[in-house]
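Only one chain is shown below, in structure tokens, and it's the form predicted alone.
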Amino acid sequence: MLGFIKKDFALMKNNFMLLVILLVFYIAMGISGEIDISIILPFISVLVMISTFSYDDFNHWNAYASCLPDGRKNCVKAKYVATILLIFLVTTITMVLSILLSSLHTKNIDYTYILYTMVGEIFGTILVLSIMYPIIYKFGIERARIIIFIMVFGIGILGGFLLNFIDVANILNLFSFLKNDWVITLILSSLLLLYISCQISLKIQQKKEF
């Protein structure tokens, strides 16, 4: 499976300059205090990894991988592992940059806030990839983009509609018992989401014909 992981990282080299440009841009925005880079950069890592699906389809990689021993299984697992490694790498860089940028604006750096922000960002990023990857494996990257757009648009409309009838404060009170353990809860939830998503993707990949 190591070779599959190296392949995905090799494909990401094509987007290296884009990452550098975005990184410089968000650092400049962060210095000016106009944007919090911790909210942006981790999600970019998932978008970069999603671009590798396009390269896989163009080069008929999945058809080739299915001929290798445990190729289908390792192909999916490697994609998830490579994505998680990239997320943690980008998150670590983001945390260091957040501390450095915070030191430019204040001498009292809130390390706890930065850490909690990173944990929340990792959870949000993992939630996104856990939903998107099975859809991509099921429908292919091109159709998946349309489906995901419709889902996001639909969820936004449905969420706005439900907010008119739901008391958010009461719902939050139901989860008040987690307020002291929310970091652990997010970590465990992230692991559960990854496991479920990976298992779904594996089943889809095993049944596909190339």
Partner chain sequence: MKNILEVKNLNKKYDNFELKDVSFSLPEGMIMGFIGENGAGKTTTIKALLNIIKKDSGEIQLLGRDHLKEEKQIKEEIGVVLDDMFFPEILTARDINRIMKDVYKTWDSNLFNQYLEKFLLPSNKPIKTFSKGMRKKLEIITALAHHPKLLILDEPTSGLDPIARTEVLDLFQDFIQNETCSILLSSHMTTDLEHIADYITFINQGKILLSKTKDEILEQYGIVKCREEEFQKIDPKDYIRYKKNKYQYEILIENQQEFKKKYDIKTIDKMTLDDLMILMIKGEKSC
Given for the second form:
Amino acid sequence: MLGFIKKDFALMKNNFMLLVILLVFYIAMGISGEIDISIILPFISVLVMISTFSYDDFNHWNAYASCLPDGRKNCVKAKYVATILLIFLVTTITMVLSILLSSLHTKNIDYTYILYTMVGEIFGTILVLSIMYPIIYKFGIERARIIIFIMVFGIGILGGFLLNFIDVANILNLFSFLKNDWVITLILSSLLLLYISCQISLKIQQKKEF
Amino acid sequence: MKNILEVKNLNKKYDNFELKDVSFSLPEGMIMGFIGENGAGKTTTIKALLNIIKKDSGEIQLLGRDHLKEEKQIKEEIGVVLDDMFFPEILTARDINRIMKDVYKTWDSNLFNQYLEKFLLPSNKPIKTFSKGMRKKLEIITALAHHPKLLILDEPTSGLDPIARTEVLDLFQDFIQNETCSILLSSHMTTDLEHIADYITFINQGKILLSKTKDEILEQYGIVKCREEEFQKIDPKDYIRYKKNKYQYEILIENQQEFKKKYDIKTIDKMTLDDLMILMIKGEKSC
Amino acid sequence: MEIIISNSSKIPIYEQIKEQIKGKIVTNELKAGTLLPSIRNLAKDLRCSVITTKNAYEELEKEGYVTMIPSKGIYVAEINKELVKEEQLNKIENFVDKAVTMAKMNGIEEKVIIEMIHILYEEDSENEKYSRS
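What about the form predicted together with the partner chain, after the form predicted alone?
Every chain and every other molecule in the complex is listed next, the one we just looked at coming first.
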């Protein structure tokens, strides 16, 4: 599987520049003390990962990989592992930068706040990729893009519509028992989500004909 | 002699095409040319062998082992070149080397680099900057660099100029210098196969029309050219296909010697694989 | 060792190989005990299939011109040169016989035939000179 992970990172090399530019932009914003864009970095990393799917599809990499030993399974697993590695890498860099940058403005750095933001970001990112990857494996990147776009749009409209009728506070209260353990809960549910998503993708890949 | 590849009654049905009871086998140490028109089922058969499409039924053995039960071990020992399926083209040959080191236990970086030098392929340029011929060569040396026992190649010479084709065919013959190594290669360039192939398997509309040694085909089969009245005298059992042209009949026969004994027709032409293919596909059946 | 193969010839390739190696053995160009190229090597150099060279060698072995020792190689065998020469002479006599019969049937004089043979011989040796230079 290591080989396939290397391949995904090699595919990202063109897009690493985008991440670096964003990082520089982020630092500049941080120094001037204006807005916090740290939240978008992990999301950008997912976008970078998704671009690797386009490269794969263009040369039918998944079909070729299926001719290599254990390639059919490993290219899916590798995709997940590479994504997680990238998210952690980017998040760690953002976190370190956040701490450094906030030390420019204040003496009392709120470490817990920074940590919580990061956990929240990682969870959000993992939620997105866990839904997207099986769709990409099922329909191919081109069609998956459209499906995901429609889904996001649909959820937005539906959500907005439902919010008129439902009291959000009530629902949040349902989760109040998690009050103290929500960090752990988020981490555990991310792992569970990833596992389920990966299993689904593997099933799809196993059945696929190229 | 052991068979390195054995296909028995392979079936695969699509809406508008099907492989029907495809059977053939390739003995160890030999090169088999897999010929047929575009769309005859060459690629489908190859994909079924490699389990990148699922067969409906049939038995396939590669290297003497079931292709599904021991898929992983088999794939360690085979090299493939497929039409239009490869590494993403923004990668470089160096990337491929790095990746494959961890994919195959037996990947030979030195050999891979030697091949790159031999074929003047740059190791640090993205594949997308390569010409079609360079790309094909890279695909072929990638398939060779883990010392496989069996090469399965779908149209490996298509798009290559005559010089590159000669280089590639040389590479294949180098490969089988080791007598346990074998090659299955599909091609519609029958001239490639007329030289180096030991066996010819001919597929048309999803069915195997014949699978024999090439020498047998080229020496025994023949094309008889005759007039209408002569044609009428020939027993339909004695020919495989015929084609009526403006001035003559062309008849494909299976055994020149026997035909000569039985009939008094002098013009029996030596046949090429192209002639065979054309008569088999375009000619009328005897009954 | 030189072997010239013509793909357009009506003679099967394995037979071309066989006859040429045989010729070299008979004329002593290849001496008894000489190691010949392996089946696969020869196939590669002549750009033909393995089965073709294998056939050629197997026939040569059947006729006693070479010995194949598994996993060691193929060697030129000790042959009775006189016997072989006689055999070849017999074959030639057959051809000449046919030629003479045909000549007689068409009323062609002996002189003309001998002249023809003379020219053919010269042509051949000239070709050889040419290919050597």
